[in-house]
Structure formats: structure tokens, C-alpha cells
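This document starts with one chain, in the form predicted alone, laid out as C-alpha cells.
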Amino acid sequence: MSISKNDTNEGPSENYEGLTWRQVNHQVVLNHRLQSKQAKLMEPVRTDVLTVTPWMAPIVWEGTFDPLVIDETFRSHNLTIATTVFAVGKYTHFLRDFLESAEKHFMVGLDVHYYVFTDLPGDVPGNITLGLGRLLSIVKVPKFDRWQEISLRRMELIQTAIEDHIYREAHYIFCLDVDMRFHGRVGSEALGRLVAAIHPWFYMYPRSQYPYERRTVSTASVPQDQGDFYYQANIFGGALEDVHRLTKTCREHLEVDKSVGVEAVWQEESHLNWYLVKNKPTKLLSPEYVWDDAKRGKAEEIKLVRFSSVIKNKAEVRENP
């Protein structure tokens, strides 16, 4: 693996579980809160959707933030956004479109370091033009016997990568699926301590219909009377130490399940949802940020599709049963 980012901009650090994190300047959080509040006073309030959770975390929709104010607040702090994406087997076919669309729309104006986890390094496009302050590194992973194993191992591999080197190189991290395409801005308005995206297929459903893992034999089990939203694992992120804690906990729970022969109904997504029931995200991204192209047409409340899953024949790209 090649790492070409230097470490000249380290700010105040904090030791957590043996790691010295590159800390997000607390003033960024303060400015973000004040500026967002100020911007909301100047913008029409969305009344057609929920814009804040019961625990007072913002839900980001088109029209709920001023991009100029948000960008001015964050860009002055020399932030680096680590971005993990898994392209294993035939999923390398999605890399070019993912990266080219990301360069147009993802965290534009901020430093971004893509970490491509793949078993086929030679299939990673070598002629993608990256903008100033944008880097790409390849992380070699083994070929897995089952496509579900990729999902089950993702938390472990992200945790390990954070511990090995990412903690020295970035302030925030986003974990994205490769079979996705950016269509519109996904920028600094998405940054927060712990960020999750509301699933586009379930955001209008009652909690009783969320596809949580319900079997108590699994560590991902969510009781019927618990849960707030159903989150999709296609995109989640936040400050490095918060995401490290999430991935470490999910990895440990996945290993406990495996030791007793249990696999959660939606693999790591089930464990992600369990974690976010117990540890509320500090910011939620609306379904604009995780749309599905298979949802024909666009719901009235979706003013702008920003990031979406592309339509594909899963049987063709999943090499194993």
C-alpha cells in the first residue's frame, strides 16, 4: 500500500486506546453550530420532512443549510477526509464511475484520501484525474469465498486501517459503497462526530417494519420497542475516534456471532443499526444522500438526489452464492 500524505498539519491530539488522533479543532464544531443556526434563520424552513431528531441531531435535506456558510466554516481548518471504498471481485467495475463522480461532487474543496480495498489491485483505474489535495491508496485484501464475507469483514478491515495509519492522516472518515454514483453535492454539511444515512426504502415506514435483526441469539438484536430510524450501510462516517469505536464494537459483535454460528440478517448493516440504536448519531443524512436508482421516479420530498446505488444484476457481480 502506498501512502503519500504527509503529516505536517497535526493539531491537538488525544490518546484513545493507544492511538493519538488527529483531532478536529473544537472551534469547527462551535462555528458549524452557530453558522447553521444563523443560516436556518435566513432560509425557508422545510415543513414537509423531519429536520431534527428527538435527541436534537440535525437531519440534512436540501434547503436546510447554506452551502456557502458551511464551506467557509470548514475549509479554513485544513481538514482531511479519509474515504474507504471496497472493490472486491467484479465490483472493481464500479470504481471508475464512483471515483470520477466523487471528484465532481464529494467534499469538493477539502482534502480527500481515498482508500480502495481490493483483491485486484491491477483493476484499479490508473488514469483517474484527482484534484488538488486528493489522493488514492490501494489496500490489498484477500479474495473472499462468499460475497457475505465481504460485508462481514468490512468493519474489521476499516478498524485495522484506522489503527495502522489513517489515524495519523485524517480528521474525518467516510465509509462508502463502490456500486454508487454521485449526482450532486455531498460536502461539509455532512461532517459530524457520528453520521448515518436514513435508508431510502424505509424512511416512510413505521418502526415495526424496519428490517432490524430481531433474533435474540445475535448481538445485533434490536427489540421491537426500540429503534429510531433504519440506517443504510452504504454511507456512514464521522470523526476518526467515533468511527473507530463503531467499527471496533461491530467487529467484536460480529466475531461473537460467528463463534456461535450466527449471521445477522443484513450482516454488518444489522450491527451498524444496533450500534446506532445504542449510540445516537450526531447528524443524520436524509435519503438524498443514499438514494436507490431502483426506486423508479423521485419522491416529492426528495428535491435533489446526491448519491445513489446504481441498478445492477447482482447475480453477475457477485461471484459466489
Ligand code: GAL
Contents of the next structure:
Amino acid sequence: MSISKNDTNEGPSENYEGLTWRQVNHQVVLNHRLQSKQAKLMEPVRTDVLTVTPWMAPIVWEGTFDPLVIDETFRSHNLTIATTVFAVGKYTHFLRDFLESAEKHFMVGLDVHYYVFTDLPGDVPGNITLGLGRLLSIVKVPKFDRWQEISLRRMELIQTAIEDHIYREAHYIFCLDVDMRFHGRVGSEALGRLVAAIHPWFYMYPRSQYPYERRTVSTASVPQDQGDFYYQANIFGGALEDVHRLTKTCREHLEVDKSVGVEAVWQEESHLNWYLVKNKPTKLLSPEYVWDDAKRGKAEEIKLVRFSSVIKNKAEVRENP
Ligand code: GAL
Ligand code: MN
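I have the form predicted alone already, so could you send the form predicted together with beta-D-galactopyranose?
Following is the full complex, with the preceding chain placed first.
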């Protein structure tokens, strides 16, 4: 990685219509004499799973990083991680467990600014104790009639929130689903310019079977012979500038689709996947980072479930089938 003046935390940066992105220093400097385990070239830590993509992006699995080393690397950068979560309608019920578990496991030791997007500010639990350096803001959003619309509108709302204020306040942003719970560490090992997580239900299948949008009338269409991994939209993130470009592109494509009366099969997740076929993520999170409580049975490769979808009664929390 080249080191230039622009790589410092304070330095100037590229512009998007007047927005100045906060820059991150990517240099790895360890100040303390950490007794980390020696990395042995001839003894790979994981031989059961892919740990690097064909375009040389790491895939984060338990065992591939040393939490002490990675924490030490990032601590000195004084980073703020904006974290968006949408709790519309009855989804506010999920907020307490989401936030309480995030306080135990999510980016512990870093500054986190949660942005809770909701139509019901009064239903956001007020008595959750946040750690030092951690904040919560409520962003009032309209409620759309269908859950599909609520879901896909997130791209637009995240884009707008980045442009309105988040760009000034954070170095990284993570966009998370609320009907989830943290069970294990999700920390600075997950930070990167463009980060996405591999869907827990499809990683063993050939790409022709991924649930991409296939209809060519949609801007999210992916041909049978393309695609790397199928990503779940429940967690994605990265540097503000990169996530802004992603949300803006997806929002534009969602609008084009809407104008011709098409809605992609998995709404904004289909557009996210299209985007990531064209713009490869710089870091991938293994399905440890986006597990599903409904997934039972053996998965030897999953040594640790970190973040997982809770089992919900869809009829009860959604507005429509
Ligand atoms: C489901 C998940 C959806 C979507 C879908 C893709 O398991 O609940 O949100 O990701 O897989 O097929
Ligand atoms: Mn969800």
C-alpha cells in the first residue's frame, strides 16, 4: 500500500460533490511488543476453507487473524464506525437484543455511532447502556407499505444519510440488519474499503444456483456464468466513499427497475450482488459473520458463529406476505 500525505487521518481527500471523506491511515504499526504467535508459511492455519479470493482479497475466518494484533493495529487510528440499522414497524422489537449483543461483541474498543432508522422513535429502547465512545442517533424514516419496499429503500436512505452527515462523522460504515444477534467477536478484522459477507445458505453451491436476479429486464441481472460468491445484505460496509458509491449505484438501479415495473427477486440484496460482481469487495467475511439460527446440522467449517439471523415469525413482524 502506498503511503502518501493523504493517508493520514487528518489529510485532505477526494471529493464527491463537495463531500470530503475522512481518510484512514492503512499503515500497520505495532507500538507494543506483542507476543503474537509466529506465522508459519508451511503451516496454513486453515486448510479446509478458501482464505483468499482469486483477486487477492482476504476471506475472514476464525483462525486467520490474531485479535490482539489486529486490535493493536487499529486502536491508534481513533476510528469511528458508523453503523446503520433499520427498525421499521414491528422490527423495533429486535432492537434491544441487537444493541445489547452489539455492545458485547461489535467493534469493541472502537468508537461506534449507531444510526437507528425508524418510523417509531418512541419504540427505540432508551435504557441501553452504551460503552465509552459509543453513541446512538435516531433517524426518522417513513414507513412503506410492503416489507420489500422497506428493505430496498435502505440503499437510498443510507446514501442520503452519508451525504447529509455521516461523511463528517465516521471513517467506516457498516450496514446491518436488525433481526440479528451477535454471539461472537465482529471487530476491526472486518474493516476494509469494501466488505461483504458470504450468505450461509449458498456457499457450497455452484454459482449457477445462486439466487441472483436472472431476468435481463432488471439492472441487477447476473448471467449464469458470472459471479464469485452470493453475499447476504444483512451485513456490508467499508470506507464511507466506497459504501456511498455502492448505495448510490444500487439506488439508481432500483429506480430504473421501478420505472419499468420490475422488482429484483431479493430487492436490494440482488442489486448489492450485481454491484459486487462488477466491483469486487476488498475483504470478504465468511458465513461466521452472517449465520442463520434456522440453519441446523453440521457445518464443520464454522468454528464460531459471530452474528446470526434470529428465527422470526414473519407473519407477525411483516406488513404483508
Ligand atoms: C434467505 C434470507 C433472505 C435472502 C434469501 C436469498 O435465507 O432470509 O434474506 O437472503 O435467503 O435466497
Ligand atoms: Mn433481516
